[in-house]
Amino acid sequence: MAISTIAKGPSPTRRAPSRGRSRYRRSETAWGYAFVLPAIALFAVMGVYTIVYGFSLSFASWNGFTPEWRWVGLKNYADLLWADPQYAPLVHQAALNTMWVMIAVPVLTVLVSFPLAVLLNSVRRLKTVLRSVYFLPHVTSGIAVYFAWVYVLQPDGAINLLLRSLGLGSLQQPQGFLGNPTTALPTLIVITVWTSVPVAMLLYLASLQAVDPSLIEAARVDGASTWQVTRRIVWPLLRPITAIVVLLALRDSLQGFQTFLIMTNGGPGNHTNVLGLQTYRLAFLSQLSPTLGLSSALGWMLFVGALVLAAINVRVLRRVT
């Protein structure tokens, strides 16, 4: 009975329902696609376009007023390498503040967090109260505490202030500190470590609560000291995390300007100019001069570099996870 019911194929009360559930599956995968179409249309409009549209500037020169375009190939990308006399020494300056910048901000950001990190796991009362304050400068940070950085930065502002009521005249700095061109990019980089501290200690934290306490009790019991237990364990067990910090802190090395912009809009004399800055210089800031092409090209190089550091960055995630 089972042999024939099998030679017959399905009978045509099975069929029905199987058509109903096709034709089920149909309508909701054409709602489906109705729901994502506008955010498709936004994608295409508002990403695709615009990335075609700056890539294709890249290769042109244009002020953003005149109605053509002027093709001119590659001779945006090498006049900021190195042909053109005026452009070229500035992207030369910018691009050497930024490499200093992406140095000593993941280097100054680890050592800071970290730390802070480990005390603060430590501590067992107001541990909600401190994280709160440790967090304030990532939730407060913009334009106005920027400004606020650089009234206190003046040549009679409060840092100066409290140097001559400790009885450390000898450092204080009468330009400020940001008038001066040997403190201005160390300020500056000491202000943007201040602004990523906050997010890497909470990374740090959440990391350190997910470390297995037996392996502590297991390292004390064999007598290691704090300093043993947080340099042989902790620190290993969070190198991933620490390769998310380092990523997280040069991609705003290499993007971020908005600081120097508002601060010292890169000077004195430029010793505060970075790519990311002078990018925003050249669309911006260049009134009618045909600069626009320049802008797109140097952001190409910056996102070519963000696409090495991102390919490196992972390569050390997979050799230390």
The other form holds:
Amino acid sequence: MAISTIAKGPSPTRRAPSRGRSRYRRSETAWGYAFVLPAIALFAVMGVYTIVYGFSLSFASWNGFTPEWRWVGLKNYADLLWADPQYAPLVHQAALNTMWVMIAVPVLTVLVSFPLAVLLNSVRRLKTVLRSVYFLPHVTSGIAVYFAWVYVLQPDGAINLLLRSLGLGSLQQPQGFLGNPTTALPTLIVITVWTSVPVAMLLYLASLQAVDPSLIEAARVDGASTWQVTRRIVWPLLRPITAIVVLLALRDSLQGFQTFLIMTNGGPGNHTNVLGLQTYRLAFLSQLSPTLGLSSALGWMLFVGALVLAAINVRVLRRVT
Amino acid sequence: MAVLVALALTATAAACGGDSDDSSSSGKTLVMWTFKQSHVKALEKVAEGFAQETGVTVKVEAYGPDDVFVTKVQAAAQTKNLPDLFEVHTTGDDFAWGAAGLLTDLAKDVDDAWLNSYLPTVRQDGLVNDEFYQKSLAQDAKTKGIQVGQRWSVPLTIGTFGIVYANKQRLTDAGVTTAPTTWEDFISTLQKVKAKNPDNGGVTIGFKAPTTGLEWFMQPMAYGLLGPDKFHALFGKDKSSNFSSPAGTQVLETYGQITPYWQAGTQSLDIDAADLAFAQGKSSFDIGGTFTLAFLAQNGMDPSNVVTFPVPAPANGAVKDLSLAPFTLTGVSVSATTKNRDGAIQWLKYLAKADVSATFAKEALDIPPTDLGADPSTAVGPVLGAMIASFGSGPSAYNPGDTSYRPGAYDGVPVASTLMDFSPLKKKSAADTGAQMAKQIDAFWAKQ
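Could I have the structure of this protein in the form predicted together with its partner chain, to go alongside the form predicted alone above?
What follows is the entire complex, opening with the chain shown before.
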């Protein structure tokens, strides 16, 4: 009974440490909140607010100046997809160009970066120097580099000069590589690949260095050639990395537009317009037209597209790993 | 991307919010924003005289190019951090911003005495008339909200598009001693100069902004070829007279004669780069406006080595003596949030004085809206003076500022991009291009 009373009743000997722990916990919790609060506030302002603001804008017509938005419901989405004869054809053409970019950039990035990584992995001397050299495009990417490319690709630029000096004059582009509608988009794709290869190559290189050497050695003992080792052992082992590289390249192709904006602004004519650029044009280059809502709607459609791609990628990743 | 757009607006707005001292000022300092770098020094120079006269200082800040300027104003409007004054595209930015409540209505301030300072042809520019009001009612109109009788700006510079700049030395070398007066003469001149200078004898224009080809080059020629009524009908709904008609095809085929003479790569150049190519001798002709001269001079082109002439009409065209009518290119507006409205109005009146206007023009190499007397060359130099002397009026003068014949929500960019597929890109025939252009213009009429 006595035992029971002690067990059920308040115990002066146990109360004090319990109160101390509670005080300690409250103080710890307060500090925790204090540390997290700036991040939450920042996310609330820069994240939640802008997401809600941007999403609401996609249902309105606004030119960025008037005090009030004009609500149009789903009209912006319909106009972009089919209803408006002014905007829908632009979006369709931009979607087609984006599709080519989304196909070509991931494929070319893998085709260039994987062999490059394999080669770099097999090099015995100057490996660090070469790795830095190949990583340069990523480090230096930016407006200045794209402007430099514009000069290089002009009719009197270095590429035409090089082709002429090599006796390949027939491959020259008299209007410049960006001035010819047939070569402009492929040229921009190549530049995009040029900027995405370094990261892809680094990912491959890191994975190559983690491949168990005994696997390769065993294959060699069995008489496998370098090609067979790469094709049958290394490539399958690196499939998860390939999936990541493809996803990154797809995302860049879908949403990235800075190369296109700086180098061609969608031209000549509209031959290199892509969805990201079209979104930007509707937001900031529409000569005061009330198209910020259309821009937002197109942005959300791109977001949904990116989400679908990410979901597909997750499934693919699960399968290959 | 939607988030990016919202974030960009918010971030820019936030960035501007922190420097309220740099924008609208109170007391003795006015802040004026402009998108024209070439106007900064000129405005600062006349502002010195204004400060001496009134004690009010004007601080001029340039934000360019145009789209950056517009974004800057967008952000500043959101944070209520506007400057006291803006340089604006007349009947463009001023009406849109006026309708949005960003500007002060100047209708009651600008009296007859003030208006008489300006040339008669530009006195009404900046004022909302019934035509502009009716256009503002269209769906997606940029100026929705303006009312008849409101004045949102007063003129600062006038001029026109459709001016051909030619390298005088190269013309002389090719045996051309006088400026072409007909389209055929022009093509023949191009042929001669190109033969003499195969690598740099062509024409540049800033096709990266596709409307330059349409509005600065083809439209003046088309006006001369067809005459006012048939030219206006090109932008109409009637298939028998719009761009899809035989008249439209004729215009496009005539315009297409220029195709062999475009400087290689001009389709990839923006306006400044095209002007720069001409200034650097990479081309022998450049299409621009009266405002182009200042940029060329700033970039090392000797004005005495420049011959200018308006885009000419074909010899058998409906208008025999085609000229270009000047209109107000830029004006000055007062923001609705200025704390020194009286000082701002004083500054506008000061800019309209003939001597102040001439000083500004000489410094900026641009054309003022005031009367420069019988010989404008003494005030603004021989090249600009010659351009002013060649201005015309009436039905034989093409006025790029007259947009009454186009639908209210008209946007030249898609139409001009289609035109590029014909020339210089050679991707479409004249008939296909005309049909496509007509279809695009019809889409704007549908929103009327």
